[in-house]
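Next up: just one chain, as structure tokens, the form predicted on its own.
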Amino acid sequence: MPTYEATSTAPVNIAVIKYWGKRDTALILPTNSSLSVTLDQDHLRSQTTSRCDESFEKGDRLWLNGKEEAVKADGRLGVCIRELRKMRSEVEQGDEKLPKLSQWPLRIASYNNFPTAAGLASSASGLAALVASLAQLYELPQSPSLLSCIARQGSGSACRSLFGGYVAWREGTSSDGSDSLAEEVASRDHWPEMHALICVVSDKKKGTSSTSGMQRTVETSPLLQHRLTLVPGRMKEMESAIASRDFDAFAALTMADSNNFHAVCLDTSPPIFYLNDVSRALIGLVEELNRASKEATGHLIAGYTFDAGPNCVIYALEGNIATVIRAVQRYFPTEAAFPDPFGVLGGKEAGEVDVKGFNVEWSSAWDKGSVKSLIHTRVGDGPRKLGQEESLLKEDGTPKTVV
């Protein structure tokens, strides 16, 4: 008997106009539209696995990090499996040949190569993995923009990690959500020297979800109203950044909507607190990269974004990079060692700021491991096709150990 399994893989991707609020949380619909940036799997990615078979027991198991999760009916998860199967049970309704694969129990099991639930966006690409694998499984003809219908389902920013380059999430005005879609805006070839830098502050689960955060602001905040009326010119504004490759533009539109985004946490009642100390002081430490680089050349060379946690991703284009990790390793040592994985600092240790202009004395150095960890990454891929060599269930369907 054949085995009907896939295997694939979906990237992280990082908001520059941030999603934060929903107009209807059964369908997680946004109260406005986002837009972010793939990363590249090579360094941040989710793998999932899927199987169904016949003789599997009855009801469907999933594995997160080789954990075992209840797949309620009505759970994120949940919904997407059901909504996936009904696409399959319609392609079967077309053609009685088919296998009945939507009738068949599932084995899933996920890994991500980062820490879950710290501010990494961990939920989305778990969830893009989880919609392609199945895609993939059932064989759907559905186009990426209609999967991230039900991606978004799982978890909201997930639409986003079904593209490569630059993604925009359209928040739609239909009740069904038909229209909540994502789409790709520009190619990660479009715009292939956009790189980050994601200095690990904390990589434990963080105190406030963003499911509980989002919604006591849409029901506290008197400046989200504000905010809500900002995106839909800074979403136009930031297309026409990418289109153009304008860094200067991109960089600050970045910015402002992170600062915006987290001055309207704490405008929540209570209020919501994401950055602590360390990532104030990196905010800082990109604003005098700035300062300086400005006053000296014109333009900007860095961008800080926040997501729902204190880890911040800086945005430089691969010229600029290594200055800006050599500025983030002078001031916030890690406890880790630095990979170095496209060999720009060339073998050469943290040192001066190579920034005309720059004040040394901003800051003095925070104690080592403030920052536990950086990661160098770019503009990646959509979700990956794996083999079944990559396969992470055993032949019973249970998960495989993953080192």
Second form
There are 2 protein chains.
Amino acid sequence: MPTYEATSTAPVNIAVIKYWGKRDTALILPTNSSLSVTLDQDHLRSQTTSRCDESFEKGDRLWLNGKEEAVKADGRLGVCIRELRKMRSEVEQGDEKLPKLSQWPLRIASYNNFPTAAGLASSASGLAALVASLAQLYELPQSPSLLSCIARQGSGSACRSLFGGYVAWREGTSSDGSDSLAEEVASRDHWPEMHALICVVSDKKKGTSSTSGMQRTVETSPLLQHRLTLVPGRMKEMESAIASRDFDAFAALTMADSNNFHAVCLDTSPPIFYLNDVSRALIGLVEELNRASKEATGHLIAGYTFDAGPNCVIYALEGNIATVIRAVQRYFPTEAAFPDPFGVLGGKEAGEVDVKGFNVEWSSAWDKGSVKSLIHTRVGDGPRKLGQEESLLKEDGTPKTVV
Amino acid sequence: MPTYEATSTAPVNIAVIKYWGKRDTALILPTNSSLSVTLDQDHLRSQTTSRCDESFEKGDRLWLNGKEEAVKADGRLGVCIRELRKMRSEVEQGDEKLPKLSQWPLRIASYNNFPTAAGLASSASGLAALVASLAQLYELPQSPSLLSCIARQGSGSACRSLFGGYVAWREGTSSDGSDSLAEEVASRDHWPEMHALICVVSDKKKGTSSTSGMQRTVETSPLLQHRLTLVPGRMKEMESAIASRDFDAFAALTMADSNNFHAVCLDTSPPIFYLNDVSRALIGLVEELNRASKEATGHLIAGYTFDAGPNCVIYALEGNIATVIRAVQRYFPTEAAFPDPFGVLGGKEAGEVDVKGFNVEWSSAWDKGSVKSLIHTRVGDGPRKLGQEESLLKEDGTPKTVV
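Switch from the form predicted on its own, shown above, to the form predicted together with a further copy of the same chain and output its structure.
Let us now look at the entire complex, which starts with that chain.
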């Protein structure tokens, strides 16, 4: 008997034009289009193994980071599995010789290689890896864009993690959500110099979940309606900045849209705050770097963006990322040593800020650990298929690692 | 020879519909109308003595908190003095017997009874006291609204400090600013139960000045344009809430407009932050008090508002202010003892939160001194005329106290 199993990884994506608000909460249809950069799976990824077997006890089972999660039929995982099974069933109906995988119970194990404590949204990469592995298991003919419609129903921004490079999630107009899907705007290879530094910010306060937060914004923020009129133009500007590899335009718009998104959060009742004092100070640092750089060279050096939490993601081109890292290290000393995965710091002293005219007095240094750690990564590819040796499941269909 | 001198005090005002943005920076014409509550001068006030004398050496001189400030002809102080002198000159032209005070040099001393370190904007009360004392010295026939046009040119929100109670600053439409003036919406006696607690928040970071900040918002925030379409409706709602003494509507709108104002600050490029982590936590406390109170009684208990700084002003009715003070004291222990000027805490233990259903676990207590001090005050009257015994000037026209 052959084993029907597939293992895939999917990347994290960080939006530069933000998704905030649903026009349909069941289908997860957004109030506006969004655009993200896919980050390199060499550094951050979710990995999922899916297996189906006629002999499994009835009912699907799923383990997330080694802990079993209930698969509810109308829950987000359940909906994704149901939709992919339906696609498989259609394939089977077209070819009687195919094994009836759609009728067999599933065993799924999923892992994130980054700690939940890092505060990075793992639902996007996690759901994308689930969809990718099931699509591989079921040998589905659907394009990544069509599969992204399924991932979207699991976790809105997961649809963008089905592509590498620069990815748009088109809001669509159809009420069934069939045109609310992701597509590649530009490949990683079009602009591979895009690097990212994730500053993991310590925060004791439990934030508002993005799911409940965004609906509160839709219901109570008068400014959101105006944001929605801005986004179509911003999508075009951002696509054009990426097409022409115009980092100045890319960074300026990334910062403006992050601030615009957090402004509508603040305009919500009760207000939603994701940025804390350290986040604000990181914004201050990037603004000072850009002010000096703009004056010295006419160009911006970096662009910050914040999702539904205090962590700062700073985009910068390959040639400038070391400057950014050194500047962050100077003002936000981390507890953990920086692993320097690209070896960009060699030869220069940590803490030196090599931007002409940079005002080192713009702030004093923060307490050690205000920024917990730094993750240096770059634009990356889409979901990857892994070999059987990477399987997360044991022979009996239970996960290799259990918490 | 008689002495020509006048001493006045003017109150602080805290807006509940915020002023942010000028359509004319020279005349200080705002992009939107605003509305404030005048606070009691028994607790917070600016006091100004103005004297003119033919024998004074040529040129006007002014001391602010005992320190001499240059009076520039085209500066904010100079413009106010010039306009009031012009009004005096018109009075003199109508009656030849009057002394020609308008031609005599001025000596002006002004004091705030609250430390600058409290972070309360002193320019509004200070400019209002200047205008009130000069109008008194010159025996000007102009109404407070017409005088508010002068104060406005010194410091926008100063125009609102020429009235007690509940005060609107009408943006006006005239290009010369003649209809951009303050007027009383309701007197203090109409709704005297309005109390206010000022939570003075410690902040090391030097904030963006409101003068430069608001123009950056006008120039760069796309959301500001939308805010401007909201304000006329909010002004009407607020006036109606005050007319009917509807605290629920007053508090809800006060909080929404404060958040809306800080949202457009955040939408500015570079973004402007006035709220810090302690400010955010104070918002969280009031929201939790209101959530519990709303559930228990159907009514809100308090409304917060923040100007261009981290200090929180909490409005609450007389019957509820003690509850608010105790709740703030529980989570934000101050260094300085609370003077309890109204004696509202007697009999109850500090820190007790007597709102049914209030979740005491909503947050742990902040470090002592995160909120530096608490000032308890209430709605108050407009500028007061003081007797000669309150003069701030010595016989020779120099201030009694010099720094």
